[in-house]
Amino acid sequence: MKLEDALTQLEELQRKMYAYDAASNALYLDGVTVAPKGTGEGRGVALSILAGERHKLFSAPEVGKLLEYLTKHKAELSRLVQRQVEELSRSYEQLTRIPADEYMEYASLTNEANEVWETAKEESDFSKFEPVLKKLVKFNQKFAKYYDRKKKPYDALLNEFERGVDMEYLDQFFATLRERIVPLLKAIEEKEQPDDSFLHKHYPIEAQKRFSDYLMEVVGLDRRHCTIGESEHPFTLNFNNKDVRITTHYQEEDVASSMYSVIHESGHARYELGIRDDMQYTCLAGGVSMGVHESQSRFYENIIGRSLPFIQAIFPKMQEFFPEQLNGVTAEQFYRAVNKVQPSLVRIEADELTYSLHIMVRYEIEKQLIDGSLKVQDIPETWNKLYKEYLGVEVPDDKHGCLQDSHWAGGSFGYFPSYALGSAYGAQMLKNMEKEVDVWGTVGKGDLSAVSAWLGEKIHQYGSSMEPADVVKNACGEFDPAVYADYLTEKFSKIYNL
């Protein structure tokens, strides 16, 4: 084999894999946005076949030989191609340990599970989701051994979302946050809470949709390459750096819910749209890890979106969209309202301070599910107990409890800790960004271009061409969770005059 021929084969392989992924993504997007509820069976068949064909393509012995050949000629490859070979070799070794029939069955199962979960959530009945969730847990316990037999099963799953992170690391990380957040929360509970009643007036969906378009414009999304839809659970789906889709979920009596999910998903979209052209249609054309991805979404949502300068900049326009609802309300009042600290039931609507406590609940449950010490049927009871222990709230039903997230229906066990890590990464990015950029001066004018340019330079452009830890170091320096705790302490001490 000539090196030139091998490189051509490598490019063709990755483009074919991109095509399978794009087709699967399109079916998924259709299924959770506009497809009628009773249409999941046909998509399940198609998704299963696509997954099987992709598995067959990538797990073929000739692919192994190709990657082995390119690895031997590593010194002759560009750095970018070296990274492609490294990533593909890691994925190939992992995938070839998963039997094709199990891979296809799992793809079909996750499609089915999403529809079952939606129904169970709608009816607030965990027992309807329980049978399919049992299958998903068993699959993930089995797949964890395929991924890395040397690691504990849950560590292997965590590594799929944030390479290099394990339970020991996360236990220490969460312990640091808990030590700082809990006393701060208790001090805040002694203070008078800001009035947020105006957030819960009637906000027509059509006006919220126009407001969403405006928010995407402020964040700097090119609408020729990014559109917005509606789904039960907001998400971002990337096809390439010229085609990214985001969704939101509108609630007529809670304008902040969709407002901040749009800003959050826009942060994900900015990341994907900012990845360099020379990585497109390769395995490097995506965010490097879920923790880094969440650092971007939560940076835009909380650090920027819930800041006083940002709210002061957009509030006059917001009052144009909702003149009756926000009549007599000031930007300062709105700022305090959207930063109100109040232990709540639903993760995606949690305030910035208590958010990580929601993640800790899921982390503890996932650890026990995967090691077998917690049975699926006992999830509601354990969930409710932990919410009482960590957040001091009573869970009234499954819809507002263990059925609120779509992640388990999609098989994403080990994903949740990425949200908390991302929040912590973001706070440290801000600290470094402020040394080089007039962050609040520009944001206060409604101009996020300098902020986005810094993130683009330090993070977005690289896609997956660097290891996650190296991307974090590039933007954060040496990561220290205490920086996040300091950020929270400073922000909320000012808001509540502590």
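Please read these numbers as outputs of a predicted model, since none were measured by experiment. Positions refer to the first chain, counted from 1. We call the rigid core whatever largest set of C-alpha positions still superposes within 1.5 Å between the two forms. What changes on going to the form predicted in complex with another copy of the chain:
Fitting the two forms on the rigid core leaves the C-alpha of residue 414 displaced by at least 2 angstroms between the two forms. The two forms, fitted on the rigid core, differ between the two forms by less than 2 Å at the CA of residue 203. After superposition on the rigid core, the Cα of residue 187 moves by less than 2 Å between the two forms.
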Given for the second form:
There are 2 protein chains.
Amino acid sequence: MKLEDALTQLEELQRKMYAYDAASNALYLDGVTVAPKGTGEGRGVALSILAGERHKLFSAPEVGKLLEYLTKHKAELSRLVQRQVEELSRSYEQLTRIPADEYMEYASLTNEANEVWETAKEESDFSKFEPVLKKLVKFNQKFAKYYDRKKKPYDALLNEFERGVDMEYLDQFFATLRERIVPLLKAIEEKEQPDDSFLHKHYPIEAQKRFSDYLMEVVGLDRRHCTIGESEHPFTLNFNNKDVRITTHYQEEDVASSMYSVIHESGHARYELGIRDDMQYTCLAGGVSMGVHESQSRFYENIIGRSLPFIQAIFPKMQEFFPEQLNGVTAEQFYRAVNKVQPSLVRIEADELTYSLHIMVRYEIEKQLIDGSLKVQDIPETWNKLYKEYLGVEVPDDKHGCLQDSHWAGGSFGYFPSYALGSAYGAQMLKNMEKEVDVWGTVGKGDLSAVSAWLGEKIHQYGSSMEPADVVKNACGEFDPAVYADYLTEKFSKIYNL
Amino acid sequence: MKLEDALTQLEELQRKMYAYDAASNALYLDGVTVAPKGTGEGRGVALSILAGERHKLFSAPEVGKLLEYLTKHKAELSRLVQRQVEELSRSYEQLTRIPADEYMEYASLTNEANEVWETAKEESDFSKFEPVLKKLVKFNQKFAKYYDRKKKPYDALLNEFERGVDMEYLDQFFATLRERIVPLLKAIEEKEQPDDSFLHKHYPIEAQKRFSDYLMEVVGLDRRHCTIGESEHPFTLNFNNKDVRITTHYQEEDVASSMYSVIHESGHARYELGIRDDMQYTCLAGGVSMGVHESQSRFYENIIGRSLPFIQAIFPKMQEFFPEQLNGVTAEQFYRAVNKVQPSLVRIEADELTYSLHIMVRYEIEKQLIDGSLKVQDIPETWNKLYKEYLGVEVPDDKHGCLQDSHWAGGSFGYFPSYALGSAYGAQMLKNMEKEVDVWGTVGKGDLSAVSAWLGEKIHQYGSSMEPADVVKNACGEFDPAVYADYLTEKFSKIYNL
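Alright, leaving the form predicted alone aside, put up the form predicted in complex with another copy of the chain.
Every chain and every other molecule in the complex is listed next, the one we just looked at coming first.
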């Protein structure tokens, strides 16, 4: 093989994988936004065949040989191509680590599990989900050894979702949060709650749609490259750095729901749109990890979007969109309403302060499930106990308890912590950003360009060309959970006059 | 090879091709409906790679061997599988008939031609398009020989679009139309025109959207399997018989434009949704030919949608959607307005009567271009002369003349006649249908189920499992252009009191 030919093959391989991903994305996007209800079967057939073809393409022995050859000639490769070879080699090994028959069995199990979970959740009956969840846990315990025999099983799983993160890292993180947030929450609960009734007046969807367009403009999304759709659950989907889509879900009696979904997803979108051109159509295009991605979405949503300067800046315009609904309401009142702290049962409805506590419950449970110290049948009891302990709420049933999330049914164990890490990273980014940028001066004018430029320079542009940990270090410095705890304490102490 | 294995391979091959088609469809649909403007490049990359992969899949020598094997064992195959093997063998041969280098050169030429045509049309300057059109004509003259050396070149091209149709067939068809429609048109032009000004009042798009939903309901489209979107040009796209999409284009000052687009595309959609389940995910899924497809869309649009009983049935409801705009208008007046005959310059804006004359001009020109008796540089002169002769209009410039359609720039010669054939087939279907079904009694009640059931039984269910000519025969009997001419004469003589 000549190096030149190998490089051509590498480029072609990655472009083909991009094409398969784009195809699946387009089918998925259509399915959850505009497709009529009764069309799932045919789309499922197409998606599963395309996934099979992509798998066949990438797992071919020639790909293994190509990557081996290029790894040997690493010194002759540009830095970006080196990274491509590293990333692809890692994925290639991952594919071949799990025996094909177990992989197939697992794929069919998660498929089944999802249906079982849906029914169990509907009927609020954990015992229905228990048998299949047991199997899923067993598989993951086994897979963890395939992933990395040297690591503890849960560490190996965590590493699959957020490379470089392990229990030591997370134990320290969550210990800090537990120590600092639980008492803060208790103090807040003794204070008077702000009035947020005006958030739940009637907000016509057409006006909310126009408001979404405005918010995307404020976040600085280029509408030639990013559009907004509607779906049951909001999400961001990236085809490439010139084509990113966000979705939202409008609720007529809750203006904040879609508002903060739009800002959250806009944060994801800015990340994807900010990745450099020279990574497009390669495996380095796309955000580096789920934790870093969440750091961006949550930065825009919470740190900026739920800040007083931001709300003050956009509030006059908001009142134009919703003149009757916000008549007599001040920006300050709106700010307090969207920062109302209220321990609740459901993660996806949690406020900024209590969100991490929801994650902490899941982390504790996953850790014990995978190391075998917690039995699957004991999940509901432990779940309810931890919710009482951290959030002070009584879980009335499994539907609003341990059956609320789809992650385990989808076979994902070790995924949840990234959500909380993202928030913590964001707080450290803010601290560093404030040293170089007049964050609140510019945001207070409704101008997010300086903030976005900083994030673009420190994070977005790199795509997946650095390790997640290095991206975090580049923007945050050494990880220090206390910074996040400080941020929350300062913000909510002010709001609640502690 | 065992027959059983061969059949499995055949099924897998077709399912894979379905998956590639679904992927390209999803990307295309997204591109022309919801994708932001600046995203074409990445979608183009994906589409071209997927087309390449599909081509590689299907043109592999093993596919040739498989089809050869199955052709040998034809007697042992079910009728549907026999048809699959026939269809696939034909496509496989077609792929290999054109030498790969010429195919690539042609693909790149049409790509270039499309851009050149756009500019030429914008600047209304045929001389800009002339050089590339010359090349396109030459290629098609050569390709015609690859397609079928025994046929006259234009016959070979026609056969690619509408199998079984040739110049002899079309000459007779168009001669009848020329003989019958041109004088009819002249007679109409001496009559008073109906008032259609109310069609061009202000029709808010939101109300038009609700009206579209109503029209789809009237046509009997199951909305769990068919949805409507918006695009620059209306079209129908089929994933499978459970998933079909239509689009329309709303014009605020023209209620009939979207109304008849929706009915037209609904006709295409009914065809695709009516194809039998046992053809899904095979090459037999999908309408059999463009001519038969147009027969369905035009049947619903013109024969039903522009009939007096239909308009009388839906008019009270229409007045609810547009109370001010249609205040004081009667169903009869509306009927006359949407059947106003007005010779015009642009094919896609033509009325039911003059539409075929636009096609006739193109047919005459293509015929002479391909047999070499008309030079490319002489197209504008001939075009303008024929428009004067058939339609009685003066063509002021190339933009509204021979540069109006994209077909030639896209490399399609022999495509146009199918449009006119579809209308003619429809008239014969009506005649046969009337013998078995109380067409106007049911349509007059706004009930299209009997009409649709007849079309479903005679045409839709078969998908591509019969030859186009056999489908036509099944629904129309022997083709007789006089039936279409009679239909037009009767309809428009009444409207214009001839």
